[in-house]
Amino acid sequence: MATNTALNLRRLRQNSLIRDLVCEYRVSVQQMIQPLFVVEGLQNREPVIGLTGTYRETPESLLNTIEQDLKVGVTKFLLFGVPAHKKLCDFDSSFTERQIQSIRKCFGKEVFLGVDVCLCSSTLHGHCGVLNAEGDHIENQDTVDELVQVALRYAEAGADCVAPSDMMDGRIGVIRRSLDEAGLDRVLLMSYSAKFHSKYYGPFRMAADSAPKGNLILKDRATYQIHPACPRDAYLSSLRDAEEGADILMVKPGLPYLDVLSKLSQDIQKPWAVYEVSGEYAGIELMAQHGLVQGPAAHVEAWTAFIRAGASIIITYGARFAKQYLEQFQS
């Protein structure tokens, strides 16, 4: 017996090159960003665990990973540097900036380069500011001055990008008016607009050498990230941003705030990032290892639901597999 042709949907399933030309949303190594951690003092590199492909870098060996990622397509990074002497205030940017620099002169504009605007990497506690006298509260303006300095540095050693994570209030604007100011206008600013305070940070805190320490009153980050119940809170903090002249916007982590981020795209107009966190991603290679998954496959599933719930900007750990990846499952 026929069956009603108006619901016959199989035609336009049946085989890789029909499913390329219907495919309503592509992904592209274009659209990726890797992350990079180079660390001061370190002699030689370290592979983080969990994350396949991924080093704590030497100055040195950082210029010879971008050098492989650029052969296999990948021209977009985020600069993570970890400095050796960590302190309470008056933080010291120097080495990150010498690594901008190198980048710079190694590959010139071959290569976008973000830099990370945090001070976790860089304080004896972990935190990501300036702790008060009691240890019980981040101070929100000593915090932003901070910002603001090693912001403007990153942008005159030459990064494209600089992207605040602190989730301090009031950041992105003192940012954006202190690079118009300083004549480096034309350096984006991306914002961690919707940075949730996840379980799924585990590994990066290990690479950045950024996890909470000591004998703290104040023990983890939930009085200045958002709590994941409270996506109300995530759209507050991105239209602030956005009006105060966050150029690109992120929600992170990315597969456990699908939802925020379908909504914030559809509410506030403007580019929108999103970064697989290293807890998502090695939860995929983890599975992986175990034969619970296809890996490869598994992270394009992922990489494409960001992309639907409207990410035009991936930030993963796999860009550097990216282009294999997609020739292989997208279709």
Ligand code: PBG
Given for the second form:
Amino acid sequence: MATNTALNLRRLRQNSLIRDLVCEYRVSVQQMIQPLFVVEGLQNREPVIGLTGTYRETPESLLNTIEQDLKVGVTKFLLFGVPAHKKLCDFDSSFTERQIQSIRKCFGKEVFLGVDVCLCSSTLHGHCGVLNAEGDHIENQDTVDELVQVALRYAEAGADCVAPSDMMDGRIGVIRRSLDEAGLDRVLLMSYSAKFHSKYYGPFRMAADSAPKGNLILKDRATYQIHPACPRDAYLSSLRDAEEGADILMVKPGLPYLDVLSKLSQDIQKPWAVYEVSGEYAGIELMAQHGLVQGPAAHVEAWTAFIRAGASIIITYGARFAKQYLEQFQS
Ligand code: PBG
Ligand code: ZN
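Could you present the same protein in the form predicted together with the named molecule, rather than the form predicted alone shown above?
Below is the whole assembly, all chains and molecules, this chain first.
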């Protein structure tokens, strides 16, 4: 005879079929974007420490990787081009443009191709913009002028989406207007609008060759990225970018900023992306290598948290494993 201590909430947790029925969120590979790195002058592709399955690709291996990714359901990409020759201004984006063209030529409209727009892989010093003569300030206007040219060239080369990650003021509006005036009004603009000054970008900076380097006065990105303790700054930055014409907004990193994602995605009615950055991703992978966590299941847990917090798009180095991991661990 059942008593009032009988199962109540546990009734709906008793097996995976029932759990499937009542779960409130479902993650799918269709909402994921796979980052890709392509490096000029590289002879053989190189693995990236901590980012299992991610390589610094050559122009040839890049196309093979995309072909493999398509087979496992990944259709959306975010390309990072790493040019060989670094400069201080008048940047040459032609290497990345050629990669965009070759992806388009190979895969047509089978793939959605977003391209990161920034200068940190192109500058001698590794900052995301143009440094002043004294070396103590990133010049906002000079940087935006350069970024607009890069964004236009990527869009002309065939990008479906350009994604400025530099954090300069006013770049979204200027890029939107320039795209529209050039007849590229169908190209999406995804803003890294809530990009924090995080310590979790380490593996990426090795992959993209983009860490601030040399004997600089400005040693880090604190004067342009958002301080971890300033969620209001993230709100204002996202609101501003939405008003300037961003189609998609972003919180980056993911797990350490779930509160920001949750609040901003409720307050600002735009599609929200979250970037599960290299350090968060590598953290899970490195723990898994030591037997401290079940890697695939832990990734699924993180992705579920992003969707629960309000993201509709997840940018993750694990997109290419997602189908397999989700089938196994989602219920
Ligand atoms: C730089 C940029 C960064 C990332 C993407 N674009 C980090 C940075 O150096 O500030 C981070 C991505 C990651 O860590 O996975 N514009
Ligand atoms: Zn940058």
